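Next comes just one chain, in structure tokens: the form predicted alone.
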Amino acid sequence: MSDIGIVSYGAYIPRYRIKAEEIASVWGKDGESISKGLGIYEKSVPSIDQDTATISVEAARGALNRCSIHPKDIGAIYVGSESHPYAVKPTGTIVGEAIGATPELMVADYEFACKAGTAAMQTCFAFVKSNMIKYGLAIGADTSQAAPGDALEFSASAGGGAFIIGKDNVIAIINKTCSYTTDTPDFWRRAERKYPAHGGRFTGGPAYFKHITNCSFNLMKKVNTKPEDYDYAIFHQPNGKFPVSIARKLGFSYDQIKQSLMVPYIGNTYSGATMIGLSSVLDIAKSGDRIFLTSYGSGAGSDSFDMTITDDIIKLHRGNAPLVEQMVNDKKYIDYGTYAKLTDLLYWE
């Protein structure tokens, strides 16, 4: 069997942003509180014309970029997101016919709140490991909703990232994945409920930590590995502070983390937060790095991964689509009143 992994990437931020203190201006001193206490200094917003299935097109269309497959070669393709455009009528599709890997293709999309794009991974993983296809594109992207004045809008951003998974000229070897999951419910969005609710503090401890924490040293005991033998470590990040005190935590140190962690800078894009952050660690990796990488969904669920850069990352063409600090680097500031129109926030039926 030869060895399974990520044979090219893709990622995309858009291009407008808000920053944490103009949304702390409409709400006044509580939101002032809460955007500090968040750790996020701006995040990023959809144009009127960006969804999560605009945002999959772009990502996966800089993976095909940045190496020589023919679309026609993707057997798969899973869109993982909690924003899903349509209620009833696939992502997937859309992505599929856009990037011309219609029609012979297998075509789902997840959901399993911000783990969905690396539930994805596991299984193009799976279907590449049983030869039933050739390559899957495994895609997390999300335009997340916050209800207005919600600590929730303070983070709630916008983006998405796309791996395709293989064999041939694999950048990325997937040495080990597995997973933790349990019936935690610290966040939620009923049917037909255009924003989500969640359980306060109770997302911290019982939910988050726990199940990365779990997830985690499952992982480095199957391998046998410690924090140490990483180069690089990605872990979810709702807001600036989680991800720094988990690699904590675990062992891992902040010169570990400080590559993938994006969301200060761009807030929390959900589905998309942990594929960008592996973007990003992509985007300067060299033969030999060791990346470990764990995500976190609610309701609840852990995704971990131990990953090994191989030699053809020299043959990528990383350069024939953007990078990550190019993407967060390019930006235009808007108001609260544009943010509110671009993102129909006061919508109601």
Second form
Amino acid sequence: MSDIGIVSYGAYIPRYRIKAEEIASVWGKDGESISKGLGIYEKSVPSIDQDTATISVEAARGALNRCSIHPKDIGAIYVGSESHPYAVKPTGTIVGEAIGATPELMVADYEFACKAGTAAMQTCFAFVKSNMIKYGLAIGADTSQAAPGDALEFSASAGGGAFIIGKDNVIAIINKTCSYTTDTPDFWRRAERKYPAHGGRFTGGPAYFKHITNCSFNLMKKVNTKPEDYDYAIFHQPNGKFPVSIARKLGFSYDQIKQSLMVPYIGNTYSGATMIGLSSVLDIAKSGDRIFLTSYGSGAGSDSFDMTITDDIIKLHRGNAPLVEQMVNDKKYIDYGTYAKLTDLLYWE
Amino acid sequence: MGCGGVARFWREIPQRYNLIGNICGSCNKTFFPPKEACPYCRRKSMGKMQDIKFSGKGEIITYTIIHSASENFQKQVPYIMAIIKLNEGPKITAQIVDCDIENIKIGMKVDSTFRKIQEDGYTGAIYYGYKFRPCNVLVTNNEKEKCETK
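Return the structure block for the form predicted together with its partner chain; the form predicted alone was the one displayed.
The next block holds the full complex; its first chain is the one shown before.
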């Protein structure tokens, strides 16, 4: 059987940024100590005309620009997000139309907190493996919500990544993937509510750390690898501390994760977080590099991936779409008043 | 619940999402939005008008800054509206985003981006489509070269 994996990729990060200090000053808190505590200096903010659909389209177009795939060859689009613009009407339909992949394709929207994008990757991987489709497009994107004054306001940001999965011209073979899922209510948003709620410190030990640890060890056991066998590792990054801590706990070094660590500069892009981290690694990866990835979605679950970069990475036109580093550095700071307007905190009807 | 202009927007999705115009098979002139017949060739163009997907790259011909907007756009003021000449020929009117007002200028190279255009309040449909942004924003040197050599 031919190798199945990532054929192309794209990412998108909105241009606006707000500093943690600016948010803290509004609520009478010490911004410097919050920044230091969370490991987040600033976060991305969507423009008033951006949402999960527009971010998904930009990321998907970036992926298509880098390769020579005809959009009509994409047989499935799965968009993972917890901020789909519609409660009923799939974001994937908008993406499919905007990239010219309609009408003969499967589409569905996914929701699994911050890991819905990697769940979409697994679905596309399975469809390609079963020969039901030639290529699948997996997207993870969010314009995440945070109630004014909540601790989440320092991290909840916007961005996304898109991956075309197939078996021709694969740049990163997916050697193995597995998941670890339990019923753990660490973070949720009830139906028809605008903002999520969370269990505070409960989001750590029994949630993020337990699921990523078990899923990661399970995968390394299945493929018989050790942390030092990998050139890069990507972990979900709800703040700047957790991914560094889990990497150390699992036996990965800071050097292995630093290329994917975007959260200090763009915040937690939720479903986009591991997707943008992986995109950042693919921006510089070279043939033979081995990549380890474990996402985390509250509720709770983790998806792990073991990947190997192929010789075809040099054929991919990486310069045909913006690199993650370029998007992180292309920014315009806004104050809290503008942030309130752009994120619809001033809700009125 | 009313559905506003849903049908009209739905009909225009090819143009709004992907800049689909057309080209006259007789004189090779391009049009956006697409025309039923070429106004230059008239009868000779019948049956020869073919769809074309424009690249989304072009140049600002002129612009204005909107300070007093209609209700749906009040949260965006001040914003830039421009007439853009696409590399393939047609001129279109669109909003310019990701560009500070003090930096806008005639002759600026731009390319299209996918944005929310408007929505029917908090309960109605959301309408998406093209806006334009400066070519040097969020594109790599390779893309910039493509813009500049056209």
